[in-house]
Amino acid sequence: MDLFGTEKDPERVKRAIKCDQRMREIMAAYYLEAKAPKAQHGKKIAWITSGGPVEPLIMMDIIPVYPENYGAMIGASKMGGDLCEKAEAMGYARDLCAYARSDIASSRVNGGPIGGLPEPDMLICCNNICGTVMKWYEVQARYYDVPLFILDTPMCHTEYTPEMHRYMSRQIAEYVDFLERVSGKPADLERALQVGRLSLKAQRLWQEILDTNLHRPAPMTCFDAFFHMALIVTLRGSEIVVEYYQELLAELKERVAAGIAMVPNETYRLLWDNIPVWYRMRWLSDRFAAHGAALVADTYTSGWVSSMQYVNEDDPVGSLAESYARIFLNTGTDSMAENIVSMAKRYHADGLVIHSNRSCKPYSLGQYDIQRIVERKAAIPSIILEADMVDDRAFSESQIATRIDAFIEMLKERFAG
């Protein structure tokens, strides 16, 4: 079986990322070590939202819990539906975002592929990603009664001023305080250093890894990166972090000077926007390469490098307040689709795939004006896909295949024309 859970071909097998296996041992490493009793690791358990400031809790030596990694798990294994049905007999809306769902429903019934996450000893909330993770914190807070830090980032729509800074400023020591307090122990400034720069450098070989996409045919595809971005989102600032990424670094480019390509016989290059539809990942992997179409690029796995240019190495702490606050998805439509146009041109798009995501507001809000602004400044065709992140019972196969390969169709006939 691989990594999507299904049955594997020696084709596929010759192409795969040797890197696919070590990546596994580090998770279940992580989540062994996150789910063993406590007083076998020693360490609090902080759950954070995924676009929150992570270092700090890697600097007082805080485990790091995802909810949203788990409801990209929990899609993943396909609990998903079961899930979000069990939060909404709960009396949550099914509008409300699949990670929520899945989340809460899998906290009161112990659900999910690893039976539920750890009990928190705390809850850090970032809104830099979206409004909905504060009332769903605030939720879980109250269920496992512990303490909940709300990090409030101001949108950035074209601009981050000095009044945002400060404000930013303030509540990233308010944050630290806020962890001292809780974990007992006083920040270590020099480990907070050590591990600012582990960060940055996490990050920096993140984009490379992503760039060497930009190599025709590419060593591999979004649907790839989706996977191997666990490690970014989740332990950035550790040192396992850098070494792993050297190592699928250099695989990466020994592809590339062998000529082995993800997809066989690449004819388009694609970009992808938005979150993965989790459930679905080989089944879209194989529709599009079936085509000869590689997903070379996305906003999503480059979300965690967007903000990279306003880290400072000398500073890492300083500047984590206004690198949280640039992120991706806390700009405005018009920086988002700029960010895709320049994105297009520099992997040599020949078209733009956006998943319109029922769960996700924030990255699905403004698609049409992407969608637009895209195919204008960037003169790429693009294909609207409606379908959720989680819950597959937004999910129609033929209505999404039908649109892929009229999609192709077009690219088609503009590459004969």
The other form holds:
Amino acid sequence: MDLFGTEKDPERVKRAIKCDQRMREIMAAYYLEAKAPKAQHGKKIAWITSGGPVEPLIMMDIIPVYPENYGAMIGASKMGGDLCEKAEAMGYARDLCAYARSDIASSRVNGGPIGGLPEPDMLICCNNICGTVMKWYEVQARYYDVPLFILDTPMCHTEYTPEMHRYMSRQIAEYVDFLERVSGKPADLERALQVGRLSLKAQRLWQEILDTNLHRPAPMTCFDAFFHMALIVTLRGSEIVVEYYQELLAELKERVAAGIAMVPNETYRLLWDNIPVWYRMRWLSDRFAAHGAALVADTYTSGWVSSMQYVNEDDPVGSLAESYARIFLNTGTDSMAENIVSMAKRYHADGLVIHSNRSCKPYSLGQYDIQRIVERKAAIPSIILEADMVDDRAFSESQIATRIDAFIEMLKERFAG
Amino acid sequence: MQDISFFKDIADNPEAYARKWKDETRGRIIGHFCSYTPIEIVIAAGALPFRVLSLRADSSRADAHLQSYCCNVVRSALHDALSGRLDFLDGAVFPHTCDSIQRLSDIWRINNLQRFHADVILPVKLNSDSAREYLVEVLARFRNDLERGLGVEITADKLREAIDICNRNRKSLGKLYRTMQNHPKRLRASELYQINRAAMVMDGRRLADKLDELVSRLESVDDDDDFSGKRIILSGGVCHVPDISRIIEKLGAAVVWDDFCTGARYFQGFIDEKAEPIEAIARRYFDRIVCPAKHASLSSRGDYLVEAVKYTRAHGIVFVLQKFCDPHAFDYPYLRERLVEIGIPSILIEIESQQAGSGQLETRIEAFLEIL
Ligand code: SF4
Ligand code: SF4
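Here we have the form predicted alone; I need the corresponding form predicted together with its partner chain.
Let's see the whole complex now, leading with the same chain.
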């Protein structure tokens, strides 16, 4: 996966995070194995949603494949608009999530980066991120004619109730049954505990990695985090993630010690809300950097550690149940706002950049209220950028450039005043 | 043609009906948004369940809270609440269905639009034992929430009584649908639309009497309207564009069934009157055809539509979808494909706001009817 292209500019090469290369290799090897003929790896393939529990798959030696991660690749390789158009020709409305549209189209035409995803043997859909995934996976389950497991995580607007917990716990058991049935292998509890520990370890490391940005100047920006998050999303629970994140953390700590900043002359520290604009990461990153603005934290990459607080190592099933139900997108708009408020304080942010993402309604509807809450409670200004994470037809460069410039101008005045 | 002016008056101005009801009864009114609202429990609490369904094209007051890519059902509900049109509501209940309603609930709660606020987090899967068990518990929680919120006691007897009323009304609406299907001239879809719309806001007991009256009036009609025109099914989410069935009728065809949550999905499914009430209410959701925000099986909605076509001997389907409505938009290509398999033509009409350009609509429907 190559989100930024290979770097040539010497100034950037100097600032670039060095273990990037290793990350690319890991992702390449992962897709290579997944795409190899079945006879070669002898493993089943499960497509799974980004918020779904991947640990049981790793435990069962099933290869997890993430259409959403693939959607990000499609976006980054600027193939989103084209694939979305193909989906529209098939009858899928333009207003639907572009991850879904581009994935549906790419599986029908075997198009997209790396020549499409390997075909699934099963589909695992966890609706803790949205209702869209269920509809999307229904479409794919019909198309590939493979079994679909839906892990139905009740929405926690204001609370996680005991009945939700019972329902979730029962479903975790059903999930494992399903995997045993489809893969024809018994679950290995020893292995499960080990995978659980590794997953938790990876999440803690990821949190530490994000926290290196507490330092001023920040050793990386959220644009780097968007890139490095691929592992916590796809392979948490496997050894390699822990290894890689240890390496990355060490490098970031060195940068902190040596005072290497990702944004030269870091002046403003900003937060990012929502999924990245995958096809314009570089442009956005440059635009902000040119003003000395560093995006030091975001709600997306921290989403994968948002429910770590609910993990109790003595109760693996209960932990899995609770932590998957309580991820930030599955909570109320007000608690999503509180998350940003505390992030603003922790990272000493000066402003908030809100990506109003046409593709993702559960993430984006409510942002105006979030904006007001954050402005009131954290006393920081914000801007809203209207775009789409994958479908580049929804991006107006001149409009966004103007908005960003005006926002920074306003920050400048605030700082001066 | 029937005299349905009683229903039409309410359908034209449901808010006025609610205000009047409130003045007369001093009762409480609970707004809700979906056919998955357990209205039986609301009725058992002595309150009037009022389905919020705006007919206005203007949703500008929602602009401060919702982006333009949110469906108009959600936007106009918020607009109405913010502009005081729903000031007679004592509370609102949000069954969990789509992502947009989910966030509407948050916005409603954060902005304190009503004192009483309840989320009913139904399972999305309606096909497993664990989901059934969970659903029963969710409904029990809702009963408690209502008891506490409204300061009332919801006894098993009251629940049974409410179930009885709802069953009666659903049965009557079922009869009306059958009349429309068999004698589309005796009762037209555009009329039934008004009746449905009124039914979704009316006091259950009063509705029961009014429906009984209408049903018996229709049964006594003895016309031999052997309808020989084209028979159409409407399919989609909420349809508040009465124009569509009116246009179809004007062009000499008839709507013989619908697959709307403001239509047939609203009355389908009976509640077992002998079983434990909460469990019986839960069971209905498992028996009834699902809305696309729920999952029963991969093919349930397709099977249902094909079945409905065969049963009603329909010639074509008009899909009426709200723009920005994800659940329905995802099902559309599949449903269309199922229809192609049985050789039934369909057409898609996308509604952005309530003001569908009638002229253009008519031309499209006319062209569609011609190919049937
Ligand atoms: S982008 Fe949003 S709507 Fe699309 S799959 Fe992710 S959470 Fe769901
Ligand atoms: S029209 Fe669609 S998106 Fe809008 S509230 Fe209804 S189901 Fe949700």
